[in-house]
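Listed next as structure tokens is one chain, alone, in the form predicted alone.
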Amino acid sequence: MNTRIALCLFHLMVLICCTSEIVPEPPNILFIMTDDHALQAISAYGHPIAQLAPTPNIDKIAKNGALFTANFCGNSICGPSRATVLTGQHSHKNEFMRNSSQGFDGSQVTLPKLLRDAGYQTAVIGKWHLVSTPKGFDHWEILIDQGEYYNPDFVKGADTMNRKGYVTEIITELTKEWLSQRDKEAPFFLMMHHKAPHRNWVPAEKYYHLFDQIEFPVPENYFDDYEGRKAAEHQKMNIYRDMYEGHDLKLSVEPGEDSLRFDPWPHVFLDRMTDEELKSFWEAYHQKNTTYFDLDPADSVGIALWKYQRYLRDYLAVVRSVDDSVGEMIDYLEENGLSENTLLVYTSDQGFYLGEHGWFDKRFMYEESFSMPLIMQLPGVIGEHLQIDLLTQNIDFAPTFLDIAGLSIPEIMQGRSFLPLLEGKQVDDWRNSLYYHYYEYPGFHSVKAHHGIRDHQHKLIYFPEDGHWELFDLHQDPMEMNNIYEHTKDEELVLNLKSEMRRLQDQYEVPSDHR
């Protein structure tokens, strides 16, 4: 062989080898999103509630990777948050601002479309809740609307099918089934979306009695009087006043008996159960309900506290099944040689109230619903036991995943990749404030439309219908009980916060009629 040709071939082989070492294989992405999972109910975050109801499998992700302590949504409600994750845009830009919206516009640029165009296999399994057909996915099998806890219906293409069993376990099995049958030569982007722990918190049968003997700590502001917070007075999401006693608290005395006539959905969720499942359910809850019916009807405080414990016990028992699912997925990745090159993400579509201010649900810009849990691992990229305290938001998810996959980030995405934070780098120009906007009013739970900003210490919220402002010092008042807007002597602080809110509205191109 000609020496020059041989030398050229040698250099080409060296170049190929070197290049294969420099350019890593694109990582898989397993994105696990639950619905309404409060970070107070994840033991990695250290809240007293979760110490009594730990989540050891979710905690494993935090031990092996990054725990975000200041991650937030841009609109604390299910569908809009999911639209933001898909688009990297605030609600007014992707035009899915309310759960009651006509449907998500699947023709726009989305994360799964960009990943699929780059060679990823894409799938979404579980809750979708965007009033539309999923676009950009090679495979999808989704719950109808919110879905049911027992024996739920799934839509797959043109087919609707009923699947027997408990929804969290079904979604887990469908996820593993797709992973086993996928094209092994291509990286995957898989959105595993659980219904749980969404209302009405029906546990798996094996966990009906899991926390019966646990007394969960009651929030200091459980009996909040909402002084100085007009919108908080107006809402309808109070545990001891607004929960449905049949549907939510499961207080019917006997199957089929309309003992709670004021409850519009006394037994709706039971219609999904088989006779055997119904028998097991009634045996468990009839026994537990006797303590409620023994209460003095005039004891309003005792009743309110009983309802709190019922809510927490059911909610956290539902979370236990979610944690089991996460454990199964961690094991699956390890057993199939996928854990070293898979970005594993755990989050929820927003936060949730676990009795703070007397509430369940979300929607308000107060911390418990504004905050989103976020935990991620990717060996070789994310160091172990990493804690990220800088302000991040769900508009950042899509840019970050694209960045990790080595792809360019479209200019239309309003978020920013936090990959440098995951790599432990110092980022001096990271954001110092976040924008929030809730639109769904009039609507379920009667939370008035509002928008605002949060920085590292203060939060400013505006309720346009009332012309009402709220200002909180999160260092001095972390429970957000004291609205200091009318009382602060620091006029410069208020002016600076309002100026920053206008700056963010300009940056994110918020229309004038939404300001």
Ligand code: SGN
The other form holds:
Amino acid sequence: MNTRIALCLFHLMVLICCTSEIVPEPPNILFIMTDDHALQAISAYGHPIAQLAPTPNIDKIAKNGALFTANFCGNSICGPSRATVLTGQHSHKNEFMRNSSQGFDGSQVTLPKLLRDAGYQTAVIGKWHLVSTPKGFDHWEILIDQGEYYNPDFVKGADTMNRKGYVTEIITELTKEWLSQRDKEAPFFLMMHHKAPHRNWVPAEKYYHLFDQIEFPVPENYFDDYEGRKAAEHQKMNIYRDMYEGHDLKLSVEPGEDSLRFDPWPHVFLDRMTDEELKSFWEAYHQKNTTYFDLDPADSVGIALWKYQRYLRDYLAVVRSVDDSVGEMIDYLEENGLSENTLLVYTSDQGFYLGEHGWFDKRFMYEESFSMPLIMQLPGVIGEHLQIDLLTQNIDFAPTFLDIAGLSIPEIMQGRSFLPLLEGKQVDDWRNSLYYHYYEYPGFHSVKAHHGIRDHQHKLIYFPEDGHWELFDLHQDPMEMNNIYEHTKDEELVLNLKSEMRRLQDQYEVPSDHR
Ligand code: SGN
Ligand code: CA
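If the structure you just shared is the form predicted alone, then what does the corresponding form predicted together with the named molecule look like?
So here's everything in the complex, that chain up top.
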């Protein structure tokens, strides 16, 4: 090679190197996570319930970007899912396996810490629920434990302060306030964590009557008999049997009355309300409760269906405020010139039952609670109307956000960046199966510990206490009513799924006493 050509090549190399160093500004990340928001209650997912109670603002994110149809959590409960989002690790690794776990070990490597080290301003506002002080955040203001719907207390540093108003609106205001006063020279990573729509589903006053006239479609397995599914039979999260009449169903007849059966804390949430708020609550619910007290007490089906409608109407009215909040944040980003360079994410800590199998709550590896809604936009990187059907999980969130920020992903993170999927690239070696492990038993709702594996068609679950296996063909039986483990003739399928589960347990280094 003659010297002139060599010199030219050298200059070209320098040019390429230098240009590649002028990386585009790392995007801001606004991560909106709600608590217990079922994807059946997001209209972009197309479920009939949400068509009657649409979420136009959350849907906008899906229109502008990507909707994940097969995104799942690794352990369907609040604290553990949040710990996984922060660490990119399954529960057994970050050691926050149950809500009742000792505080989250904040000395671990976490997403906010890595982003902060790289120059991001970091903040978390709203629900935390990790029994610890947030670490890695420049700013935090969090609810105590589950938080309250009306006039909640927040903790900020050493201070606890009571804030007046409805929790979803307060969190929105606090989020906007922080954004307005942030250092505008640096990118931000902001975790906006709503309490809503967590139990006990108290709507904002303006929405008390929002869905009074709507009859929501009842899931076809609402009266599931749990045949072939032992743990499903054992649970205590049945709408018509386990919901509290005061606390959940808001059925107390008069203020102050607490004579309702089976209700350990009929009025606790009302204690937070001001006299005026209480008056308006009672006016709305007293009037709405008359149809319940008109029912024949022997009409168990009528009562079960009434409770379903009450639950759905309250839950979806609470979701409406969440959707309003998302709309406000979209507007804020636009008005402040931030939409173009902000990854806007909407998700929930896990899925939730809206009457499927007769249930509320989560915990089980069955689809409705195993799924997590996931929708995100980042113009210029994520095309519009993208649908991602590959299997993704909450262990992938931290690796993906680091990747989007142009940072390297630590080895200890167990997930994988799905940025290439967002960019519309073909990824031939993407995973074909997911691992799940639920631990909190005994615990609220009596869901037995279990672990399992899901691929694109099948799900295999093991309940160690009973030595009980369940196998579902999700194509034939999407509602998971028919456990075919005992009578399948396809022995090879079972063997393959078991060996794939072991492979995942090895990959994720699941300790032997958890297998
Ligand atoms: C509370 C709820 C339960 C719920 C857990 C965990 N009861 O205990 O129904 O399963 O939280 O929820 S409540 O009547 O006090 O609301 S989680 O989302 O934090 O995991
Ligand atoms: Ca939750």
